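Form predicted alone, single chain, as structure tokens, below.
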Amino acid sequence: MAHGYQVVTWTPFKKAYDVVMLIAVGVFMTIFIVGGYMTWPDGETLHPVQLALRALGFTAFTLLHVVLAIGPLSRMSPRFKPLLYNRRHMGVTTFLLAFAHAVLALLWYHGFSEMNVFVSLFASNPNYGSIQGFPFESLGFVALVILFLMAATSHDFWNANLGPGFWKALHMLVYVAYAALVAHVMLGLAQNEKSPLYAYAVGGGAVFLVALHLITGVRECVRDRALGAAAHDGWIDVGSAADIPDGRAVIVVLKGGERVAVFRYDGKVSAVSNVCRHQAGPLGEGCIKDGLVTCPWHGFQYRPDDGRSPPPFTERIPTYNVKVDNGVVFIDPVANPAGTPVEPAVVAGAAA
């Protein structure tokens, strides 16, 4: 967290996943303008600006979808869950390649017109009636922009000033400017492209960002019902305080869908909700480390007792009122307002 939007100090950690993806980026780079001169048809042209547009174009296409693979990939397992510490920096590296091809590209096919490059890229071609010569470029340019809104927000001051749901609503365009980046690059593929390959690729790539989505969201709601929790005397049951591991938590669902952590620390219980109030991530399947609920997804840290960042931090979160009967742990499905001090369960016999 960055407490005063002040600039955070890069941590080995975060150094060292920025100089593999850069290093990764130019790899992926230098591997597609080598195999673009090799397999270039013979009798054609070929221009090095045009093979620097295709690789900035196609890396950043690429990069994109590594990007929107992180996020259910470490729903399935925690091994990915590393990635989404620094997913932003992706993003933004995502934004700069999608720039430099966006300028490229207007500098090699528009820089020469007596008119505006902007008007020349919007009035040149309004053919939007066919799909062979349907100006593709349109889309290209609706995607750069919610790149730009995303990575000019991707700091932590934005998120704050424009509130957490509004953020994720922002941020949620991705989808929208993937959806248009497919069809920038088929739309294109249709028209300048005799092979197929390149076609194939961004099919491929499409069909498994979705089949990824919907694989996780089917576990989700299966999950959600296997977890649906049994009430008794109005009070929710969560099993027993055996099986929820020691500085871990179990996640329950409540009637309505709301999701509550359930921790397990140094022989008491806590429950509180499952919400980051960062980026909404799902506190439930962090941990307990320092003795703070520790999200998954950027670290953000709350005290497991009362809901409340340690100083100076302010953000709050729901508390839930919770007890241990026979080893059994209940919850109270009636959230406390964010920050209120709960008194933490006993485990009996449990070595504090």
Contents of the next structure:
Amino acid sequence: MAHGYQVVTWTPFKKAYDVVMLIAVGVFMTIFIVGGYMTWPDGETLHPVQLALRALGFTAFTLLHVVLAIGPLSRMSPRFKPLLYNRRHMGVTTFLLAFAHAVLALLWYHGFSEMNVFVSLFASNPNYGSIQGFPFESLGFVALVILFLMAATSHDFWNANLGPGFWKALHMLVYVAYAALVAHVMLGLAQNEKSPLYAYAVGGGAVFLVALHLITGVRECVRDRALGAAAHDGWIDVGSAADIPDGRAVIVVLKGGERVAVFRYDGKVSAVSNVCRHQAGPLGEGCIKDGLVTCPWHGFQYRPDDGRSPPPFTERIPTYNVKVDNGVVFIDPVANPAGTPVEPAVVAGAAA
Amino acid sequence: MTIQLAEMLVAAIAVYAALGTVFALVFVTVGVRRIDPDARGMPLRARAVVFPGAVGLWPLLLVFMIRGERKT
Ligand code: HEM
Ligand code: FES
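Since the one above is the form predicted alone, can you give the form predicted in complex with protoporphyrin IX containing FE too?
To see the whole picture, the full complex is given below, headed by that same chain.
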């Protein structure tokens, strides 16, 4: 929590995941390079630099697929949730690999030119009007700039200081980067590679990611509609208190799209904003630990009855008024200012 | 892209990055305190982690710093 800034908390758990990721990256690159050597068509010249360049590019691009798949996967199944913790390290690793790829490309394809290497990057291929011959390296550059900004702002400092809205918008640019990269890779392959195998792999990766995002998106829409509960004298019917598992929440989506997490704990019900102050994690998918709403993503905690983090932390989230009528929970859809105390509603008969 | 256009683009990026580097140095040493009170005792390593972002997003931070407020 925002209690001074630490670089990274190196819990053993995170460390283990990072080690696994780095080993996987190493293995992938090794297989790629060895495989590249063995399958290279006879008679064509292959320079080790070119192979290294490709290996770095493909490893970065593959890792980006993993990064983009973690979000939807963890919405489908909680088994993937631990990976969310390491997503930012994967993002930074993606950038570093892509950066090495770009540096090699600049040195190898532009370093011998009379021109400044960067000028050469943009100007050596003037076919911006052609699709086949399009200077795909410029697209790689755009993607690299975006990956840099994301890696550079992945620390909590930026989330806190740019504001969650701006930060989220910035990180949504990853989809722009991904689109630019699909074009970069496809056009690069069209110009440099005869075998269609790579192109199929890239296409398959894109189909996989789009399908994954569509499935989770549709599922959420359906769930939102089901939950898009009918108004009742200004109060929103959330359903029976007994249907909320103890120590857990249901997530209610209000008309404007705001999400509210309604928790049941110790025979009481409290409603708070579903959005964690840290990185907008879904609080309603978390649970009550030691009497506190605990974010499933990185463990920020809030008191359910006033939305405040326990001292010495200072985070606050909006609260919602609640009442329980005949065992049915209702919430007032108008959010209270962040940190406003609200008397929890008592579930009748819960004392027994 | 013509060579002339590419030269202008590269020059613009270079100027942006150079100004960003100078700004980022000032920012991580004294500027952070102005926008983020939590950053008072920020360890050196955390300052190093913040540095590249400050090079990239300096115009935005400059606005925050002038306003002298924390945007959350
Ligand atoms: C300034 C930025 C970049 C430059 C100058 C650049 C340059 C190049 C070049 C010259 C090739 C062709 C290599 C060859 O086949 O001999 C290539 C291919 C490739 N690049 Fe990039 N790239 C950049 C950014 C990126 C980024 C950010 C990624 C991914 C995260 C990436 C992924 C790839 C992949 C997967 C290939 C393989 C396709 C192929 O071999 O044609 N590149 N890049
Ligand atoms: S989003 Fe990180 S703890 Fe909630």
